[in-house]
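The data below hold one chain only, encoded as structure tokens and taken in the form predicted on its own.
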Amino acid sequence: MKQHPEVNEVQEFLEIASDFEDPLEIIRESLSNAYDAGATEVVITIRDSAAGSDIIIEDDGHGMSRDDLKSFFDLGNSRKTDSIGHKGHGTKIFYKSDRIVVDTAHNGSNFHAVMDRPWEKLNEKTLPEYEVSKTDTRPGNTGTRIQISGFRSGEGFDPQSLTYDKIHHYLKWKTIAGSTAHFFDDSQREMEVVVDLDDEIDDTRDQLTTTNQLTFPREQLQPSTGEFPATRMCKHYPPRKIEFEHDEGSSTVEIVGMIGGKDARNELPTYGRHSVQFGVWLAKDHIKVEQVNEVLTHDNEFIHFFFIANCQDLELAANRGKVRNKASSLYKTLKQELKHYMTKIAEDPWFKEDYLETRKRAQLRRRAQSQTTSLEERLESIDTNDQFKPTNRSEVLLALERSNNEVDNSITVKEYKADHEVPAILLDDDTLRTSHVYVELTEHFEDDYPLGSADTILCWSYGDIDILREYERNGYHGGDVEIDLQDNQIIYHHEDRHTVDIITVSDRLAALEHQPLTSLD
């Protein structure tokens, strides 16, 4: 006996809408809906209020039928079918919430429809239901009003981490706002784009109007005279169609970007971490939806690049948010055919000779002037009359090196491994020596080194004496320590009797301006 495979409709109800995380996904979803619906005008509006956030869609557009009222609430069950998101799954974000009311107005008929506790309900384990109602409206009224209460994102949704430019960037980067349609078709229609924040939430202005049209920046091909003179220039690449046969047969991408220097692009929306965001984005509907930078060969930056490919053949996961058809051949093909258009587009006279030779000139006048002015400021801070004093171990054997010129004794280095315990051999009265460095005696104590390990410890200077007497009295590694600061000796009791001897430079160096030696005790 054969059976149909059964799908738990609440689970499925719940999976969808749990796709969605970020409320703004309400906003695309809608601004698309508006757009198939012939809108010329869609108004978004949020508002926050003790009761809970509502979120009001309204468009010009011609309505919906009762069937498309009910493919509206609907899972996977579109009439759309060539239209922005025709797979009926978009609008169940909208489930997400305590209350759903829609009016719309069709031919003459308005529709009331009503859910409520959608997300309560489902979540419950029970799918949910709604209302609708008819009256008749006067001929030619037609739009939409779609009203959301209580929407519920991942971490809750709060309207008061909305701003006017967080909204604008995500519109023009998510959503049909920042459509590159009207690059390839003239008599693209334009949508305007009204948002309207209650003042609580934003007072900066009192509306956001803006249009379903990315735009580029201005294009300025000569450097500027400022610094970094690379860094407004811009050059757009006019659109381009390219066909294309892959195993499941032929297809289209429709190509448009530009190239510029970060002045430029900071003129662009971004969503989300700017310096990432550019490069080459495969889209659909013209709405961007991942980058794949790895057309671009290695020697060239991605940041520089702005580029939107749009395939109407690819086909997206149910949230929009990624490529589902991947391993095509029609997927791999368009990559091909990608990498050898933006090959060419990189090897353009006026990108690899005049922007990169400009930005690079910029780079290394910027490098030297700052080479010249850490120079300038070492050599202002030294001041000839100050008392040498070392900071490091390397300097400290700089000082062990000048002190050699005066006194009669001559202690000269004959290896340095900084990275060792012991770092360092010294030649003392032609015998060989191994020696710990350090700027003050007191760091070897402080590093908890054993005194056993070295013949020497080299040091500008002993560091806090009463800190090695502490030493002295507490005994050091279980053993009893002495530090003869007078014959310059550690010696130390344990087992055995071991003598480690102790070289001040800043002694040697003030024997030879004949200036008193430290006072040891």
The other form holds:
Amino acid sequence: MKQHPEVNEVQEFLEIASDFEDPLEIIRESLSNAYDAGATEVVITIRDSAAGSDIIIEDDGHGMSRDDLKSFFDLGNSRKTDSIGHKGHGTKIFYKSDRIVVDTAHNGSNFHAVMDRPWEKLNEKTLPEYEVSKTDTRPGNTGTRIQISGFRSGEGFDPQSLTYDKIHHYLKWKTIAGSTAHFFDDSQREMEVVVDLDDEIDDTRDQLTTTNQLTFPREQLQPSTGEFPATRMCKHYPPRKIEFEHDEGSSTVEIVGMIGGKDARNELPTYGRHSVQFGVWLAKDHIKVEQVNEVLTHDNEFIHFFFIANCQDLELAANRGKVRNKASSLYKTLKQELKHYMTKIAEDPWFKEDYLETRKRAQLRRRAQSQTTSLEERLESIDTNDQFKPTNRSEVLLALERSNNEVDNSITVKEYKADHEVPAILLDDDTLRTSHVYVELTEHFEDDYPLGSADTILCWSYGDIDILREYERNGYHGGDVEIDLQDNQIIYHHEDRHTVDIITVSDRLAALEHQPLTSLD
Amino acid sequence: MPQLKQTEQTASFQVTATAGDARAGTLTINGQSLDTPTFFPVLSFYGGGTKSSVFGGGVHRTIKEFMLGKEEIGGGTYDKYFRGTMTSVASLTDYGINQERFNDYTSDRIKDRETFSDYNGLIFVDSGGYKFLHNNGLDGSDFEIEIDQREAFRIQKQLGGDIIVNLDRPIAPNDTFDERQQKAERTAENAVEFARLTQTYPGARYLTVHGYNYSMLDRFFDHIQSQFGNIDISTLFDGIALGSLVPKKDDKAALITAVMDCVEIMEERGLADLPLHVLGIGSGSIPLLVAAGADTFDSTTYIQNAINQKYAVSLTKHIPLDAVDFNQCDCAVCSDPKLVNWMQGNTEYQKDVLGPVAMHNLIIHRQEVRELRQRIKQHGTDPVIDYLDETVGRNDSIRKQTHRVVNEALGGYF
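Which structure goes with the form predicted together with the partner chain, now that we have seen the form predicted on its own?
Time for the whole complex; same chain goes first.
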């Protein structure tokens, strides 16, 4: 006997509605639906009241018939075939609320539908119901108004967080309001999007008005003047359609984009961290879905690029958050095509020679300026009467060479390899000596270097004598250590006895005046 | 400096179309014309063998049988792939022959021999500079010949080269500045002697130049010019041969730089009307170097690949011989059941397995270069750009270099 697998309808609604968390996704769905309904204007109103929040979306599209309305509430029963919301999942986000009211005028009829407590009922394992009433209206009177009351996002919907800025950026980055279709299709219908927020939510302006088109910052091929001349540079790369073959057939990718400096990029809306939103975006319905910055070669920072690559054969997850068919030959070939095309962009002489070079030159100039400033400061701070005092190992060697003028025995540096543990080889009275080099002798012990690895420790001065005394008192590396400052020697007893000579450069420079310490005590 | 001048015009080069820096033209030598860009397959006319073996030489022998349309390979017409061939003075003793045989090889011009009497393509005879840099001469089994400019030219003349070059001292990537100067000086001295010796030579005379970038090449030309004094070298030579690039053959960026810079210097020095030959470079580099302005090429890769059982499907792509579906190719070799049977291993000698593969590889080489030539002759740079994009541009390792050539030599994409 053949049997049909069963579907738990309530659970299915819950699962799908749970895929959507962000109240802004209500706006995304509504805008797509409005566009599909032929709307030229959509008004989104968000009200915050003690009784709960309301999100109201009104459009002047052709409205819904009774069947359309049924699809609106049904699951997986979309009447659309090739439009944005054809899966029939998106509107299920509305179920995460206390009340849905739909008024829609279509062909002389006005349908009024109400669904009460949908989310509560789903969670009680009951399928929510809706009631539809029909009245007559003028035939020319069309449009849809959807009111969602008490939306529940994952962490509770706080309308106060929905500022104009945040909504604007979301619209341009994630919805049809950020569509790049107009670059490829001159006849793309323009739709005005108006957002009206309660003053309680955001009173910085009366309302926000935008369109369903993403545009790039004004092109500026030449550098500006000033310290950061490349930062407003911007070049548009014209729309390109590329057809490509893959195992499942052939597809088309439509790419458009820009390269620009920070100031140019700042003129674009922001969604998330501004610095990570650039690069190359895959899009479907000309709405950005996810980044594929790996199609840019590793030697190019993605931050300079903003390209949208639209392919209608991409399949998206139900919430449109990511591409679903990544294992397909289509996806792999698409990425190869993008890699190929993006290399052309990255190798464009304007980018490589004009823009990047301008940046680089300015950076070098700034560095040179800062070096000059610091050099001036250093020159000013030098008092020619001050006694020289080294601050690093190279300066200790410089001081050693100077000390040769003051003392009878010359010690010269035959070799210095700064990155070696024993960095110096000195020539002292015809004898080559391997030597550590420190500003202060204490550093040798603090750095925990063994005492047997060189003949000599060259230092400017001893440093803190008491620290040396502590090492003498407590031993070093499991042996006894005797630091004889009178004879400038360190004697180390472990299994063998090893002597290390100390050369203190400050003593050599002040040979006549200096009275060496006789002991550490 | 004695007066030097070419007494008779035996060679000419006419540019007929350009696309950016790429050019298509006609090279005419001794009444025979070649359309450029073109590829000269390297082959060994005397592979240590005798007349009855078409002068021996394994795969080279089978290639010569193709060239001559011999019955052994079924007698097909392949001569159109051999309208220009390259051989080297240095190849004469590759097989350790004795002096008697050497004397035989150099006793008559190649084309005057009965064996090669049906062959009427242009023969480019390289001086063998690269080989002679390492051992000073021709080394046979019982003789050695020290090679200097006079001797190199004598052999080139004996072989009847339609294009000959001066004896050069190629540079190596790790040469010091001083070493390069010494080599440049010696090459320049040879160039003067070559010009003097070849004043009445009935063929094209090419000047070899060496360098990896503008500065090196410019200095090299300075050495040459200082040897020639006030004489305009464009009146003495019929072409420029850029050498020393074989060690860099896998470094496409270096090859492109060398060719682009050489083209720039030739323009600056009034040599832009001469054809530019790139010595020892073939395969996937050709489209990039044609775009950069080179006109002719030679290499042995079509044979080397065959010896390594590699069958060409394009200039950049080869597949292992045992994985080939010969039905996919409609070239004359792959359309001949007998030759396909040979390539599948059903013949006694390995040379007959690999010879047809080498011939097929050469056909692919020539077809691609022909296609490139057609694209240059079309209007604008787009046909060439599209060609590069569809071929070498699809190869990950040279895609960036393709874009570079498009940007620098063909006007760019945007």
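Positions refer to the first chain, counted from 1. The model shown is predicted, which means the values in this text are computed figures rather than measured ones.
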Note to self: Looking at the two forms, between the two forms, where is the hinge between the rigid parts? Pick from K339, D429, Q371, D68.
What the structure shows: Q371
